[in-house]
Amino acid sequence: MHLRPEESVAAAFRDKIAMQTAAQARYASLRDLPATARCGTTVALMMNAGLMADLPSLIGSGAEGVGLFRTELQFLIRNAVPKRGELAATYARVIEAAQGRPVVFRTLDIGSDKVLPFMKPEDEPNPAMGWRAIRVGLDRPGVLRMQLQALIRAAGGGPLTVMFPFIARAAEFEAARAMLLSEIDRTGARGEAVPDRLAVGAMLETPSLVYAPDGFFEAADFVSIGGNDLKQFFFAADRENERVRRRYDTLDPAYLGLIGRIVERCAAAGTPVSFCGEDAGRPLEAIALAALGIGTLSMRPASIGPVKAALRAVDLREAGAIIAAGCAAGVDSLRPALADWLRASAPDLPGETARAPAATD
């Protein structure tokens, strides 16, 4: 029982209850069956979470593992920090519920909209752009060590995926692998388990990570778009402002110009790019990510089955070439365009799945 939930809390259990709700029935029978479009991409969809009840969403959604694992949420509940121990455990049942599947463990994005109880809140004129998620963790080390100590201590020598939140410049990814290097030598040098595969990568949410130097690229194990905070930053248009958010739309040229971008230097790297936010579980958002390159998508476990639904009827090289062709002519935006040949290639979609919401939806 959470007794007057923070916001965060309260989503993670509408989106169990909408896992509930008959509309995901038609999706029963793609269940298992892989994301793979007509011309032969295969694109991983996994599923955002946050708390223990969104786990049982993992196998019901059909989703390949959990992209996105929003740790700041076991802090945001309490009024005072958690022991390690605690941590630890609370990780460890994560990994064991996930049933082999993936995780991807995000370090505290705390700041912003997220003031832990047990922290004096920052008077800052601009909370979004202050200091936040790994600003904080770099800052005050104690607490993000200690969230790595246990993460480290979950694995139990299995596998171990960390990513880092909020990246801006590629010093900071640095220090904050070192210090979970540092902190596994430290774990094994003491004769206890260390992870047997690590796997460490950054969130890309500011545009000027996509300017990183090669060697940023080539360190990261992955690369994660944070499209929610991209796109605010991108655009310098509030997503928690009403009269500004609605004003500008996933499918600008210009954003998915910078999205193509990402991807061509992930690409250039050898490094695996996903795609995780708001965007990635509207269908026609999902296919245009796809269609520019990207691999994995990570999204609400409810929207896991109409996305796989709209992949599956659609050749995302059609959807590539009308991307291609409306940044050529210079069109304000792609979402027109995509919406009509959506509806005429899969028009057996259902009518939730094929819609393509406007920019003020």
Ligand code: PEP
Contents of the next structure:
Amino acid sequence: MHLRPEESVAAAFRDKIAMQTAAQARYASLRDLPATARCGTTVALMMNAGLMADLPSLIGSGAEGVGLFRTELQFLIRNAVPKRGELAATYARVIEAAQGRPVVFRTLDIGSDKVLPFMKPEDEPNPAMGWRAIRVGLDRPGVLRMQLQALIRAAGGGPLTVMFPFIARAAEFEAARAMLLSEIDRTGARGEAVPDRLAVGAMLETPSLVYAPDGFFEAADFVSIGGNDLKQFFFAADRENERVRRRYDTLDPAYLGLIGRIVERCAAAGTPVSFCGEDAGRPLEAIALAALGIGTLSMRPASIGPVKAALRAVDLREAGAIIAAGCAAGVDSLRPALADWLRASAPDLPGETARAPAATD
Ligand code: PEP
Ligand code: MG
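Next up, the form predicted together with phosphoenolpyruvate (PEP) in place of the form predicted alone?
Whole complex next, starting from this chain.
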């Protein structure tokens, strides 16, 4: 039971309820099928999670793993900093519930909209652009170090995937990764088990990282686009502000151009790229992202069925051609052309599949 839950905790429970609605039954037959488009491209669909209550959805949704585990939720539901042993036990339960599927643990993203009940809120004029996420972790490394130790312990000699949030510069990623590697060395020196496979990735949530040196893209084991933040900083439109948050569309040619550039930079370095912002869970947006070359989409579990149904119904080369032609012609938005094409090429999909996001999305 959560009394007066913080908004992200309430959202996690809304997602859980969405998984249990009758509408999900429609997608049950797709659960064990791959998200392979008509052109033969297969997209990996993963789920976003953050609470133990999310985990039953992992099997039920057919997700291939957890593409984003928001670790701050475990801090938000407590009234004191959790102890390392408690965290290690929680992470071990998450790994166990995934039954061999990958789990991408994102280290703490506190600050901005996520204020811990036991931390003195910083009086910042612009918290979303303020002292948050990896910035806190690098400036005051105590809690991040403890969290990394808990993750290493939870992996118990198995694989471990860690992702650092809000990386704006290559040097931040290098410093965070060095901290993780030094904790692994210290754990090994004590004679304790260390991960047998390690993947260390960065969340790309600021436009600056798109233009990082090649060395960053080569050093990262993977890059995950946090579109919620990336879009707010690209358009300078606060994601929490109802007046502006829907003013700029994901299917704007300029934004899709930025995504295309990220895909190119990752491809040049041979680094896998995924997308874990809310747009990954919207069928039309998911098609556009896959057509641009994003190979993994991570979303709330209730979105996996609708996104998989849409991807399986289309040829991504056609979507790519529409995007390229629209960008070349200088259209205002790719949404009308993509939505018309989707309705015509996949008439059996539910009518809402091609719709624009609702005001509450
Ligand atoms: C994002 O910014 O897209 C993201 C997934 O992180 P969060 O929504 O937790 O900021
Ligand atoms: Mg973010």
